[in-house]
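Shown next as structure tokens: one chain only, the form predicted alone.
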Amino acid sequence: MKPKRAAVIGAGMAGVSAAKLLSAAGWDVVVFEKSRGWGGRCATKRIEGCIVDHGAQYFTMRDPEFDAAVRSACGDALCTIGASVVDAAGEKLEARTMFYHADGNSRLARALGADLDVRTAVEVAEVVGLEIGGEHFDTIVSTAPWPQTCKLAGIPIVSNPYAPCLAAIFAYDLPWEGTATQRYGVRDDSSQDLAWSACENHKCGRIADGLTVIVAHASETFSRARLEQAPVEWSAILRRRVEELWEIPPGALRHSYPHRWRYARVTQKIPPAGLPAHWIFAGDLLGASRVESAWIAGRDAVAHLL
């Protein structure tokens, strides 16, 4: 007999962990990406000569099998940031261990999805009954934000549970000392403008030398006000507000990098019903907006199929 055919959608944490469990179930499986890369949300970018995280800054490992499979995949690629999170005030916040790739937190899916059959700069605009580009699956397993995932299955779309994040990278021709130094992050729930604030440098060996890399999340109120403005107007407010909280010369600036994220965040938890007949989504919808949760998602949501 062959065996069942699955297509993923999305090779993010969740597609990955989702295709894993199914592969190693014995199932056939293919994993559509419409990005050039791996990750989703886990996002590096490559730009000075330095390798920066503008989604995902970091990530926990509470889950034991998680954690298990994280240390297995990367080996000496996971590291740790020995630098604390502070508060606008800028008092120390605790923290759980906050890990992440030597050479990128996207490079954190490519690991645990050693061996997977992914082809990636491939959108799924369609799905033709179990079809996808004239190939036959049996199962469609769906790790697109659930308005996407719902266009695809051609259900209505009754709300949509995401808050936006509009991103930002700052590198600045800079020595890293002073306050980056001192400290990894800043974290602001309530601010109206600037909600989250990291330096880049504190990962060993990501920033060339003589350089400053800041990265700069804007808060749920702000990224809603301003998400189809044009990224000059709303990034310039978030360099401001990181120079200020950093203490950083303003004609220091080499280049600004903004990133919208539509879907950054779980907001609600709506059940994903209405699919298909032998469609599963397996999204961060079903749990929390943490690069593990998404994993998590994947693998309950196929062992609940298997």
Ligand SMILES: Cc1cc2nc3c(=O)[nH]c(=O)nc-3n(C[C@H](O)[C@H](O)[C@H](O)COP(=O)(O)OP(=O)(O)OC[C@H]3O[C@@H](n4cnc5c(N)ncnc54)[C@H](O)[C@@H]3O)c2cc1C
Given for the second form:
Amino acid sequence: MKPKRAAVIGAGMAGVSAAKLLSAAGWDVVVFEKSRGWGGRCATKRIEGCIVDHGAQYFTMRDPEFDAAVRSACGDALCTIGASVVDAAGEKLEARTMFYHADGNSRLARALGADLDVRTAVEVAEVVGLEIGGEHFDTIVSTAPWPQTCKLAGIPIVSNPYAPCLAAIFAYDLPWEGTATQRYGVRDDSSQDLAWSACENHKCGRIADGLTVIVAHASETFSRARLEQAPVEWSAILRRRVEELWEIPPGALRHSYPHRWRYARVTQKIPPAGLPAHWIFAGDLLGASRVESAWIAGRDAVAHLL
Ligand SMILES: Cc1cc2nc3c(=O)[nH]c(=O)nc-3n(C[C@H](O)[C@H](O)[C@H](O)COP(=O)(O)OP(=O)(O)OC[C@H]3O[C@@H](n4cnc5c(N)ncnc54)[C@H](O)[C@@H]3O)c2cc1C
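Moving on from the form predicted alone, kindly provide the form predicted together with the named molecule as a structure.
Complete assembly follows, chain above in first position.
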């Protein structure tokens, strides 16, 4: 019997887990990914000879199946961050094990999705019936954020359940010492501007000697207000806050790399309803905005289909 065919839109965590499970069930699966790389919001940038996670900073592994899959896929590349996360007053926040992939968190998706047929740099612009680019599929699994899925499926976007996040990487010509060595991250959920900043030097072997690299994520309020502004405007504000918080002299900046996440985190739980027949949706909208939850969402959506 001819195997059933599925098109999975997106090679992020949900896409990779959905595709793997379908493939294990004997389906012929093609993953379409519009970016050049895998991982989606579990994103890594290579800059100045350094590897920097500018989307998901670390991941948790509370789900035993996820834990087992990650350990088997990553082997020795699975690492943990030793230093702590503090609040704005410098108080340690509740400890949790923060995992990362030695070669960049985007590699997690690649490791978990080994052997899949993933076509990168291929944006699905339209789905005609159940055809993509002239190829017929029995099922379409979309893991594109819900508003993008609605657009592709030709159904109305009733609401956008995600908040944006303005982010920036700041690379400083500064040996790694002082405040930056004492803590990994600073979280300030009540901040009007900088909600999260973290020093990537804590991820072993990732940052070139003589550099200190800080990743900054703006608060939801700040990100919403400035989403359409030129990055040069908002990244200057985040940079000033980072330098205050991490005691970095302003003249030390070598480069900054701003990034606009339009659909960063789920802030509103809505049921992903109204899709055409033979479409399913998977993604962090079905759980929480976490790497682990996205993987679980992909797994569960496909388990339900099977
Ligand atoms: C700034 C930021 C920081 C975060 N920090 C953490 C953290 O520290 N820890 C944690 O656990 N989680 C964190 N998260 C959340 C976590 O990254 C996400 O919840 C998770 O990665 C979502 O995975 P997904 O597969 O659901 O979606 P995505 O990762 O968004 O994957 C969807 C994929 O679909 C592709 N796509 C979309 N449209 C098309 C199309 N038309 N054709 C082809 N491909 C398409 C996209 O390019 C993307 O690769 C963070 C997120 C952001 C944005």
